[in-house]
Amino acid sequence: MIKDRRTIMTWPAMLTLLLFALFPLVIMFYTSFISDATGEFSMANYAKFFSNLTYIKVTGTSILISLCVTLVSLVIAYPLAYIMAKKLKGLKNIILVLVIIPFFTNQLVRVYSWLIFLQDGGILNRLFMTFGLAENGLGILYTKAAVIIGLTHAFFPYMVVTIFMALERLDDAMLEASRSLGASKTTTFMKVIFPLSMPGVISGVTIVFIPCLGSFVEPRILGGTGGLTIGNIIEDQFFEIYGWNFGAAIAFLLLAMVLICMGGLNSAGKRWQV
């Protein structure tokens, strides 16, 4: 009894998950196969997107920077982690409110903020030609590389989160008796510190590398034409051109993409966890 009386309490839960996540994907899924020119259901929208070698560049790119901004954030995350996990335990927790004091702030001002920063004459242009570093303008704005720093920005707190968490819970103990047993640093780290942390890393890996494919905000405003992606040319389809059947068409393309990605991450996160 009490076990059905748990099952009913989960439906209002389920019911709203259907009507507000899974049923406007059904949608979205049916219009992705109408034809924006002729209205039929057809194949056309996805034809149209593999036969056009822009659209097939766009995407590696927003694969190419997705990587860049993944990788950017484990160096930079991982050893952060670390010393707030093992080395500084009375000040972990203001360390981690540091960390996550960007998702206070909304996040075009996060982004305009970065705009200020790196254009020609602003205050890393300055800094740099104050130190001769720089005669002229940096030329980093609406750029790759700016699309970069601006989503390693957005997405860097979710990485130091994951691996901290994961980082916190492992068992001193344990590296003490690696040390007893003769192990180096490095051993200890290869061996007992990096497996155990594995679980924490990809759904740190997770949650930058894929939310990263379908960005368009970062890319708009610090990228411009140089560093278009996937996600603009989707916004771009629903919101200036009106083609919004081939928009879902890319849309269910880049969710495709996303579960053949979630999917080597957990086969690649099974085979180091110990």
Contents of the next structure:
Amino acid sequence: MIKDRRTIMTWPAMLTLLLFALFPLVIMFYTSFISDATGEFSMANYAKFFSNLTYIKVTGTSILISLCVTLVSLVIAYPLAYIMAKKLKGLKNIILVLVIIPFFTNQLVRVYSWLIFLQDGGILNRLFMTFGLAENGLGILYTKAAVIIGLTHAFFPYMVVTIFMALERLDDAMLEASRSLGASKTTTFMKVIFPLSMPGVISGVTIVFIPCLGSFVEPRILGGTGGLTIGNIIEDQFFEIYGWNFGAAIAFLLLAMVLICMGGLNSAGKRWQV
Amino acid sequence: MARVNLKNITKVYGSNTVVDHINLDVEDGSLVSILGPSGCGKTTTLRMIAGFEIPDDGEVLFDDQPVGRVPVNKRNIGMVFQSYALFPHMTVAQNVAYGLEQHGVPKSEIPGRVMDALERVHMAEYAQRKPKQLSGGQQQRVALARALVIRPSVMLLDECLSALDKKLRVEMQSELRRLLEESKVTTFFVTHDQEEAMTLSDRIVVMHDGIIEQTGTPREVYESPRNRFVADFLGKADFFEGKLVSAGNGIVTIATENSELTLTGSTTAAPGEDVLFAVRPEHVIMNPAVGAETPVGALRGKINHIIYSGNVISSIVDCGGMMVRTEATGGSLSREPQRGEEVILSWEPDYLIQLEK
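I have the form predicted alone already, so could you send the form predicted together with its partner chain?
Let us now look at the entire complex, which starts with that chain.
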């Protein structure tokens, strides 16, 4: 009886998930096997994806962009998180708030700000031209680089927060123990701090890489044709071409990719768990 | 394996002088406890010896060499922390091997020395475990092995037993003493536990408010405390304060605020001087008062309170508004003291301790 009463509390959440997540997913999975052309149940949509080199290329671009964003975020976030966790005392909460601000900024505002900043007559180009560093401007806008910048800005706070939490949990006495045993600061970092922060790094990588794979707003606005991603293809199928069944098939391929990545990262994370 | 000298070392945080011009000379191979209440500067002193803190004034010398510019990792110290600070991602053996690797010990020698160190702390069979799989006492042993294996010149132990429960702590005390004596390493032991300091060290340094109150063997510090703080912090003591009226024949007479007291004992002070005496509860003998006579040098009072704690029975006696404690070991009393009973308190003349005013 008591057990039943407790589970009642979870019913609203379960029902919501069932209705708005699982049920649509099942329908989408079913429609992904319905051919847009003939309306028959077949593998045609999946075959179409794999037979067209453009789709494969775009998938490659998506993976490349996501990898770059993850790497750049990691390179920016790790030192920042380290300084916040180990060097700053009172300032760290203020910096944490500053880091989290992109979270609270509307996605379109954020992306259009980059558009204005990066465009031909924009601040960045004019600066470079004034100082004679680039004669005709940088031409970053509408390339993969612009997408990477936009996505990094959107997602690196996640990386800062996960790494910060891992580093803050680290007992300072452990670092002092390492130093007392004859290790230099660099060795202490390589052998103690970094391995122990790996769980934070891996959750950061997961939380940045996965949403990047499916992103479509930044690529659409900042990417031009070179920065087209798998997210844009899916978006087009649903909103432009009305090829919903094909779109569903691509979405499921993306989901499969995401699940494989998560599985891999998860088992990597377990290896580092102490 | 090094002589350590602290010369005038001082540490200031903001407007707070945590360690105030401390001088201390420690012989090669001796075990020294730095004892004091929290906030007395004992941990800061230890951290300055380790090199984690740089003195704002004065210097630390190892074998007459100033180490001010020597970074922590070049000082050849062994440190054991209150939280043990074992590396959780390494096995016990890897933890112990870490320091040897950093000191450039040849790879072929490392496994042998690791097992040797683990055997000395009876942890050899746990070599392949992770720290998380060990109890607090076992982690403590590994932390000790890890610090000792590099053959440090100076061992620094920071409240390293205080996280253990009492029984285990007492066990570890004697084992720790054996280990440190075997390794002949100069050891500094920071603690706030007087019993720990007594058991573990050859010398006790009592610190308070950033200064050293007294240095001496455990016996010296306990039996001849220099001042009120030391007498009160190490063991228990009751105090008699006043102006000396007269002294002689094993009796001192002092004038307190409202009366005159005659106490058994002697003094080096001259009449008219302000004096402070202390007596320890275990030295006070309590007898039932017979008749109205109070022997000269003894105190008469009424038992106010009795505390039974198994091995010891403590009585707090109200001697005309002044509370004096007395302790008797369980079996030594011919009969149970009763609350409200009239008693006579006395002690041997040597047990009246004269303190600095």
